[in-house]
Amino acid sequence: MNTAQFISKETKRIVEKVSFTWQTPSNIALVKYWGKSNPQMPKNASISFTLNNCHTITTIDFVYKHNSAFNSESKTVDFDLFFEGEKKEEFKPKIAEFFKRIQEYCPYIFDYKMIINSENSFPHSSGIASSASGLSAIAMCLMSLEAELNPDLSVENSNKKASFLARLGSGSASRSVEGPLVVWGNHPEIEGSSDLFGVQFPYKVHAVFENYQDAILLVDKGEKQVSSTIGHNLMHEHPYAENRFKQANDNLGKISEILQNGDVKAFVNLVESEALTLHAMMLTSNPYFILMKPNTLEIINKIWEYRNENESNICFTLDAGANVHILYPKNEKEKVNQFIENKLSKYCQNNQYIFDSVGFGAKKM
């Protein structure tokens, strides 16, 4: 694993005062990863939807701070956080903690003042990536202070390293920074696959797969019961953990050639049967813990019963929480639109949901 290439180079410019602003993605997997070993390395590939609408925007104030060097030998990283215009002493230790990861990367954030101000164009904590779109934007920012110092940084560089920084603090961020699909995880059927980064799906893709559509059923939008750390950490000592990071492989070979020549049968069986797998390791570790809700079981059970009945191409896939992603093509999108609107938005909390899309990667604002 060459970790030396991410090492910021040493430079004597000084930027007095910046301030840079990126709108980050959330993502969904359509191979899911659980368990990890450290640091934030996955036990098996996944690849993912970059999203459209489901995003996060981060301002970054940098301020130089002449003292720096105090800063340095301490090893503490100044900067104030702010979550839709309030300040969240709650947030700061997650954020500490991903700045002390990747110090070595970047030790210029010893010599700034901070301000990060965050908002999320949906609920956080439920289940809709909002790590992986979080700490992505984090990373961006890092980045376009690092080109600032050093301008001869590429933007192909600056991504790679942007997901390498964000795998650091979460692991699913690492496919938050291009899109439309990205592969995170080493995988001998993926071309460049990296555990260190993500990497966007190398190959051409069917057309039937472009522009797919994902809406986000709103089961509950309360923070999870269980973060997705403890999940992980589960699987150490789970009993079906190696048959399962086998399949994930697996199955993420048979996905890169669905994608290729657009069997979308075979693409629905698959997402769905991952989705479920995922769940079922929750359900079958020690402790033991359900994420779904009784509503996502039946907007679950709806769905096929809509796609049996309309011979529909629509799937689901869960994250791990009770949020249903339903994904279905362009070209089914006013029919399952309307199935949405009026069968299953009464499963949702406050009858919310959030019709998105395949998107590409990160913006600079």
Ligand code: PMV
Given for the second form:
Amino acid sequence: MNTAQFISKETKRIVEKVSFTWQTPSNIALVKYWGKSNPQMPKNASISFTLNNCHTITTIDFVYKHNSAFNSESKTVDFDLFFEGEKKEEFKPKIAEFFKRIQEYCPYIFDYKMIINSENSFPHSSGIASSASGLSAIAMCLMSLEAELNPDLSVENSNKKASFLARLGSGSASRSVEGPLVVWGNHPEIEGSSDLFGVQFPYKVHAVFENYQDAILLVDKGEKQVSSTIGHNLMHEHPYAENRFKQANDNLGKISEILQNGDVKAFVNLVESEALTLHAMMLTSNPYFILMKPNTLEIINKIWEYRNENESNICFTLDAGANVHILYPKNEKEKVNQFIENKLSKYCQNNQYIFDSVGFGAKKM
Ligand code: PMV
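Shown: the form predicted on its own; wanted: the form predicted together with the ligand:
Full assembly next; the chain just shown is listed first.
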């Protein structure tokens, strides 16, 4: 794997003080990534819809440190972290670990004091994973600094490296730079795909999948009882792991066809099967665990009922949590939104849900 391409070019340029703000999206996987090897290499390829409304906005103020040689030797990255206006010491270890993983590719991070200010558009602790949007936002801000230091850097290479860096923080974050559909993981049928970074789905997508809707039903906002890091690791000794990785890669080939030919029925079947298989892997891990809640299942059953009664094409997918994402074509928006408000909101914690749709990736503010 050619990771040397991501080591920033040496430069004599210095920027005394600069600030960048990026808005980066969350994403929802259609074919799921679950299982990895070091360093953050996926065991199978995955594909996601980039979201539009669920995003993180991050500003990083970079201040050049004239005594930075000392810091680079002692290998400390100097940063302060604020989340929604408040200093968050408890979030720092995760970001410090992220900087450690990327320092060989971005050695300039030792030269600057970074003040990071972040906020999410979705409610805090909503069970919506914020690591994908959060880490891709930091990666984009770093790449803006790198572009100042190396003006030859093209936008294409900058996005590719941002996805590469974000991946080292959280695998799914590699899919939170571009949109509307991003593939991460090397796959023979997806041109340009790589285990190192996410790429835009390279083929023409059928009109029915444009502006696809995603309503996120917030079933349980509590802290997850098993983190995704532990979950990924449990795939190492998992009796069904190899078959699962093969199935996911087969499904990626299939969904690539489906996205091009517009077969919504096949999409519904594949996406729901992927979601249930992800959770089946959790149920059959050792130790085993369950992230779905009773209301997750109530909602799934109501979705199936609604689909049968209304000849609808709605379907669900799940992340590593209890929340339900309902996916549907734009032409069903009015009816489905009403169904959610009238029939499903009662299964959500504090009746909370978010109407979202497919989005186009990171935006510089
Ligand atoms: O990016 P991580 O390590 O949090 O893993 C995410 C895994 C899933 O959300 C369950 C699936 C996926 O592909 O996004």
